[in-house]
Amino acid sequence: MILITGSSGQLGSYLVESIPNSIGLDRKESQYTKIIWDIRKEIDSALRDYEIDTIIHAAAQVSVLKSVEDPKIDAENNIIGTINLLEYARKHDVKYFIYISSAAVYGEPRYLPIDEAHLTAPKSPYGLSKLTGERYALLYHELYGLKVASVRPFNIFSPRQDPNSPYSGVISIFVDRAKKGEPLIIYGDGEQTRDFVNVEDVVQLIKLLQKDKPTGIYNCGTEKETSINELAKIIKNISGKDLEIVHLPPREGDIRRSYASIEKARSIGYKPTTNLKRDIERYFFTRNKKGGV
């Protein structure tokens, strides 16, 4: 049986979706969500009626923002609801281990496209925090024997994005505006780019690793960068209002230029199909938040 972690949010939801075999276990109670646990607590009590031979490790604290107002809490549920799972995966003959990363442990890119040799300088406690728990679950694979691999999303996007919470993609923030013919708030020149990456494709390029297992690093995203400028018009043109669109200060510490090498991910089979004012389009102006992909 597989179990997915984080099945009530973003990613987590289509994974159980998609994978057959799967459980969804999160502390949130959600139609994706079977066992209701708190992963910073010890879990092989919540596991002990289930064999387990793969995990897909999606929960987190996701947000950059919360990260900086509350490491400890950040860190608790990163790094330690991490260990406790990578504990549970090595006394109980877990097979393969599927640790859900980020582009935040980058930090700002040296060279573009970044792939997977890139130089880690997380900017924030967050970023951190993933690249903490990825390298934890790295050295399990070095000392234990258990198989790792690690994935790291560049900008996720999907219906299933909070727009209410503040701490929500820009997409989801953009297009919740828009529907209330509110403007669209740039933070700097909107020159800033980025790699927006459909969830289905994160979720295509974690099948083929649960398929084949093999370990190491990959990232996920499309290998094409959009300026925020450009999501700002693709968005306004979407919705067919006169949107403004307002620039504000910069905020600190905001990458300038981000997007993904995903050679890596083609080896194994990984093809990419976002398309950004398509997917746009189909999410958010034509079918119900809630729905499927």
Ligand code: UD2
Given for the second form:
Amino acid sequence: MILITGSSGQLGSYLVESIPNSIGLDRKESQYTKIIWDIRKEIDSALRDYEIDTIIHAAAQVSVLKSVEDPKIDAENNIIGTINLLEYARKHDVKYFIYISSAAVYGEPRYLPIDEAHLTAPKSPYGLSKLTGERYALLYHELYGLKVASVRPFNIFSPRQDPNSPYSGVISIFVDRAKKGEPLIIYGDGEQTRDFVNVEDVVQLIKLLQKDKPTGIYNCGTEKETSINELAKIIKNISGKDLEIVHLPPREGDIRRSYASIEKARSIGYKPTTNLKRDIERYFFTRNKKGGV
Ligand code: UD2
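Instead of the form predicted alone shown above, give the structure for the form predicted in complex with this ligand, please.
So here's everything in the complex, that chain up top.
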């Protein structure tokens, strides 16, 4: 059986939906979650009734902002929580561990596109805790032979991101404001770029990993960069409204340009399908907002 942690979250919910023989664990209830459990506590008693051979660890404190406000809670979830799962894997002879890391581990890019060999110099407690969790997982490979893959997603988007959360991504926020006819707010000149990847591509890569079970680190993106100005234009056009675009001072610590090298993911068969305009339309502006995988 495949354990998916973070099953009430954006990525975890899609994973439960699209991976057969999987079971979801999360501290929050949802239709995708079978086991309600906080990973900051040891995990054995929660999984007593199950035989787990693979763990996909997507549960995390995901907000950069929150991690700055409360680095301790961030570390408890992302570091201690990961250690609890790795300890379970070690004791119960789990065969494969997929760790969901983040592009935040790189910090300010030194060159583009960013490949997996790029220096890791996180700029936030979140980036550091995700990197530490990843290092622990890879250490368990060294020490105990646990097969471990770490996925470093760039900017994931899907209709399951809560636009009302102050920690939400720019696409959900822009779409929400566009629907309400509110101005789109761009921090800085809008020429900063990101590699936006739809959640289905992240699921695609994870399924490929599950098939071959390699050990290693894999970026997950599209190898394309889109500026925030372009993104605002796309969403304004789709909405068909005469939306105002307002520029505010840049966000502190904002990265200027970012996009992934995905050569390594390609080597195991990954082919990104993300098409920003089409996906924003079908995820957010059609009647069926499910955006099913
Ligand atoms: C993303 C991830 C973060 C971490 C990081 C790694 C999300 C929500 N955050 O942060 O968890 O992995 O990548 O580098 O996926 N912006 C606006 N107006 C808005 C909101 C945002 O102009 O209303 C800009 C923002 O200043 C930034 C860009 O849009 O330049 C993307 O912002 P974001 O918060 O979606 O994601 P990012 O890249 O800061």
